[in-house]
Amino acid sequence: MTEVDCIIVGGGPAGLSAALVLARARRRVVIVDGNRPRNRATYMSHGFITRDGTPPMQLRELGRQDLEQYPDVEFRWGEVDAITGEDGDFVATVRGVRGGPSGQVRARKVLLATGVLERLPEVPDLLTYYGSTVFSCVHCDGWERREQSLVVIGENPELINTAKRASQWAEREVVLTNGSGVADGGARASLAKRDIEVIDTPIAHLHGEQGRLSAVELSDGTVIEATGGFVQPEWSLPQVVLDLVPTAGDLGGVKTDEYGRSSVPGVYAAGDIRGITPSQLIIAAGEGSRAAIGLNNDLIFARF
């Protein structure tokens, strides 16, 4: 079995970035990722400086790059599905993907990466336009948006903040709810001041060519003509992290101090699942960071 200062579950900015951390405190470490990140279907990621527009999946890769220069990470494809024990001697099961080995990984640590599970709005071809014309953060994709006619699609009640936050770019916006109603009375008066309507009738399709969207088609019949929008995903955690972290939520995510310690001791949480908003990558980076230095300063102080 292998034996190492921590494993990290999840290969994306925060676990590569406390990986990172972890390598030059001189630490052992196994990075465990499944090669399922939830912007895989995003063409290109933003608001990483000296990284604008580099695709996600080449931005981990650039990651695991700078990692091997380290002698002491271990990076493995593969899904942890079940990690025991306590502070100093917890047991990870490791499944196999991609190649991987399968095994158990036995960590003084704990970090938690994962990234949140995200569940969009139940809308005919919908999958056809994320990632290319139809995204779920604005911060992240509104330029490449600007002035343009969108739709903003949801199902859920934060549906309404993102379509605030859409309209800093848009230069036509409509709100679609897809039959759900979640947008109250109060809602609507607060969009109505920025001439955003807001449209319960179920959507029948989704128009365009080669993952651009030009045209909704409501179910009776009605077509909004857009060129690109935003969608309201939701969003819990993945099985091993609620069964590992009791005080995690779906939304809330996994409570944590500044340096990313649970509530579960040994066990530290970095990125989306700390709390999925604001979601991106370089913040992600940044928390896999802290708690990489929380998690070695502790390693350090139990010493003495």
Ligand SMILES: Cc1cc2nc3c(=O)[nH]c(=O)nc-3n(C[C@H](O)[C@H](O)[C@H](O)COP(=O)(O)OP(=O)(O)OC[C@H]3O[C@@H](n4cnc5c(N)ncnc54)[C@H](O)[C@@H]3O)c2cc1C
The other form holds:
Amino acid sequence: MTEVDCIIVGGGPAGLSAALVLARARRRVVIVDGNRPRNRATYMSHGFITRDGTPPMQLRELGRQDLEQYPDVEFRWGEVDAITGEDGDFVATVRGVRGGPSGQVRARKVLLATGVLERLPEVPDLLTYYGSTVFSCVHCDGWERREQSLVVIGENPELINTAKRASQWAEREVVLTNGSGVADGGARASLAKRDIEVIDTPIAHLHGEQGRLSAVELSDGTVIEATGGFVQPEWSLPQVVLDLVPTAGDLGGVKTDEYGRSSVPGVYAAGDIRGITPSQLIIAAGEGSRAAIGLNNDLIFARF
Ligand SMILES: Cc1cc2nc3c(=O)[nH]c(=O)nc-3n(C[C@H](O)[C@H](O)[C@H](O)COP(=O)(O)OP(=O)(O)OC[C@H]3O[C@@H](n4cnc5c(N)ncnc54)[C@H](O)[C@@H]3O)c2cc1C
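I would like to compare: after the form predicted alone, may I see the structure of the form predicted together with the ligand?
Shown next: the complete complex, the earlier chain at its head.
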């Protein structure tokens, strides 16, 4: 069985950044990634200094390349299905993907960087446009949608805040609750101050070509012209995280201290998994660095 100082679960910006810091701290690390980045739907990622516009997979490839010169870091394609044990002696069960090896890894510490699972509203054709002209994060993709007619689609109350944020970029904006009726009178009145209309009629079709949205058709036949928009997803945490940090689901994310320590000794967390707002690649990378420093400090100070 492979034995390391730390297993990192997830090889997105949070996990890769943590791996780099731990590598440079002379730690033995296995980083395991299932290759399902949250932003895989999109062609370009924005807002990461020096990498604005880089494709998501390329950003990760660059991160993996950074690790190559450090002999004590091993990157594996795989899914961590279970983690047992306690601080100082965890055992992770890895199921290989993309040709990666299956097996167990023994680790003194665990750093969770799995990101979140995302569920979009059940709107016909939405996936065709998601990541091309319809997005979930205004600070990531608002600039390309600036001064356009936008729709903001969602079925949970956070939709209202997303709609308010989108107004910074939209020229004209319509909120579509897809029959959920999630906007109460107060929310409607508040949005009306900026001439944002809320419509509850269910969505029948999205129209457009090659991922470029042109209109939304409602079930009563109304057609709303729009060249893009935002959608309000719902998020959940992977089961392996909920099994290891039982309080994670209740709190809307894995709560940690400022060095990424969770409530479970020896388990650290970084990136979207700590709470989805704000979620950015550069924030995830920064949190990975911070948690790696916390983890390394804990290993060092335990010697004294
Ligand atoms: C459509 C879209 C567009 C976006 N655009 C931008 C943008 O332009 N700019 C920006 O800054 N942010 C953008 N974001 C947000 C950004 O993608 C996230 O904030 C960022 O990816 C979070 O990084 P992370 O490392 O925490 O998680 P992720 O990037 O989601 O990486 C987590 C990794 O962990 C792996 N994993 C999960 N469970 C396991 C397991 N059990 N075993 C092994 N591996 C596992 C997954 O396969 C995945 O590869 C966008 C998000 C979306 C949805």
